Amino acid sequence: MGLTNTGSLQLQAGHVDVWLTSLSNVSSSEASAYLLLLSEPEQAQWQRFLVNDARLQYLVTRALVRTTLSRYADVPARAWQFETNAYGRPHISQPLASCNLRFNLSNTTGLVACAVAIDCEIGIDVENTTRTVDTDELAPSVFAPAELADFREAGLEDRRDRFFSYWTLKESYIKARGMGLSLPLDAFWFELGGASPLLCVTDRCPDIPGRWRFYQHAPTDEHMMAVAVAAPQGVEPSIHPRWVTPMSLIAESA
C-alpha cells in the first residue's frame, strides 16, 4: 500500500478546502492503516486515549490532515512535522517548502473537518448537536451580552441551534486568531441577522471585523460547522466543503 501522494491539488489565496470525514464504520483494517501514517509521539499520544470514542477522532484527525496536506505537495503523509504555537495551534515545521500552506482541524463525535488555505488565517470547528449539553446553563459563561440576550430570546424549539451556531463561530474565530481561550469570549461577539454572521469587538479583543469572513454549514443533521477565513486584502474567500475518507486518499497513491 502506498503512503505518497501526489500533491496535485492547487490552492488559490482565498480558496479554502474543507475536508470532511465520518467517524461511523471506520474498520479495524482502516485504523491499523491510520496507525501507520501517525509519528511515534502521536502514537504515544493515541494509546493514553481511554475513551474509545476520543481515541477515534484522534486517529483519523491525524491521518486526515497527512493525508490532505500529501494532496498540495509531493511529501509522503507520514513525513510532516508539526509544531505548536504559545497557544496550542499546530502549524508545519517540515518540510520547510511547504509551510506557506496553512490548516485547522476540529472534531466531534462522528466527524472530523480539516480546513486548508495558502496566505490566509483560518479556524474551523464542528460539533455534534445531539451531545449532551445544559446550554441554557452553560450560554452565560461562553456568550457576550448580546449573544446571550438573543439566545434567551428564541423560542425553546430553537435554543439549541442557536446556541451551536454562536459557539461554532466563536470557537472557529478563536482558533483562526491562534489565541485559543486566551481571547475573552465575551469581548466579541456575533451578528446572525444577516447573509452572513458579523463580527463585533471591543478593545479587549483588538482586530479589524471587516477582514474576515464566517461560513456556517450543517454537514449531517447532527453536525454543525463554522468556518472563519481572514483573506489577503482584496480577496474574497471561497469555502469548498468536501468529503473524503484517509483511506481514499492512501489508496489514490498506491
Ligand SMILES: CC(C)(COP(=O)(O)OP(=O)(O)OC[C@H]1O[C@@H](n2cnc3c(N)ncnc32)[C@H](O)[C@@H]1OP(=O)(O)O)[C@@H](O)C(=O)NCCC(=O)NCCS
The other form holds:
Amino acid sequence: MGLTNTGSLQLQAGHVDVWLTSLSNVSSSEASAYLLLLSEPEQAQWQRFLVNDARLQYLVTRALVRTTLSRYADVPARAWQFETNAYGRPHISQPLASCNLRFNLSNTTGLVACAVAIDCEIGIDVENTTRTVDTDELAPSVFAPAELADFREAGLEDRRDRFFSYWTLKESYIKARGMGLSLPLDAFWFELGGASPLLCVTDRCPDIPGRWRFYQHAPTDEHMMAVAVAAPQGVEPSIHPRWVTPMSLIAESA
Ligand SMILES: CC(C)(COP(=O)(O)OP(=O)(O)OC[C@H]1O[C@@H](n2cnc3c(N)ncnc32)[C@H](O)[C@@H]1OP(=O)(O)O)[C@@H](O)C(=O)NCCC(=O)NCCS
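Would you mind giving the form predicted in complex with the named molecule, to go alongside the form predicted alone above?
Expanding to the full complex; the earlier chain stays at the top.
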C-alpha cells in the first residue's frame, strides 16, 4: 500500500474533485498505516477519542485529506501543515507554495468526504439520512421560512429527503463561507425544483448569490451530499465525485 504518484493530478479553476471514503471494513493494517501519516498533535488527539467510531472517523478523515492533497502537489502526505480560521475552518499553512489548493471536509456515520479545488471557495456536507433525528422538531430552528413551508408541504414519503436536501445545502454554503453558525440560518435559503438549487439571501447574509453553484448527490442509499462552489467569474464549475481508499492509487467514479 502506498501513494507513490504524488502531485500527478491537475486541477483547473472551477473544477471540484470530491474524494469519498467508506468507513466500513477499514482493516487494522490500513488503520496502522494511516496513523503513521498523522502529525504528533493529530496522533495525540486520536488517542483521546474514547468512542471507537469517532476515533476511526477522525483517523480516516486525517488520512484522506493528507493523501488527497498529495495527489495534487509533490508533497509527502505527512508533511502538510494546517491552521484553522477563527471559526474552525482548516486550511493549508505549509508548504506555502500549495496554499492555493482549497479543501473542505465532512464526515458522517459510514462516510468521509474531502472536496478539493484551486483558487475558489468550496464547501461540502455529507449526512447519513438514516440517523435518528426528529426532522419535524428540528426544521423550525434550522430552516428559513420558505424552506420550512416547502418542507411542511412535502408528503410523508418525501419529507426526510427534503429535510436532508436543505440541511446539506445549507451546511455546504456555511462551510464554503467558512464562518460557521455565525451566518444566521434563517438569513439565507434555497429554492429547489430547477436544474440546480438556487441560493437566496437577505441583508443579514450579504453575498452575491449568482456567484455560487450547488450540486447534490447521493453517494449511497444512506447518504446525501451537497457541494457549494464559487468559481472565478466566467468559469462554469464542475464536480467529479469518486470513491477512494486513502493511500491507494486507484479511485472509482461515484
Ligand atoms: C462547524 C460546522 C462546519 C460543523 O459541521 P458538521 O455538519 O457538524 O460537520 P462536518 O462533518 O460536515 O464538517 C466538519 C469539518 O468541517 C471543517 N470545518 C470546521 N469548521 C469549519 C468552518 N467554520 N467552515 C468550514 N469548514 C469547517 C473541519 O474540517 C471539520 O472536520 P475536522 O474537525 O475533522 O477537521 C458547522 O457548520 C456546524 O457547527 N454546524 C452545526 C450543525 C447545524 O446546526 N447545521 C444546520 C444546518 S441547516
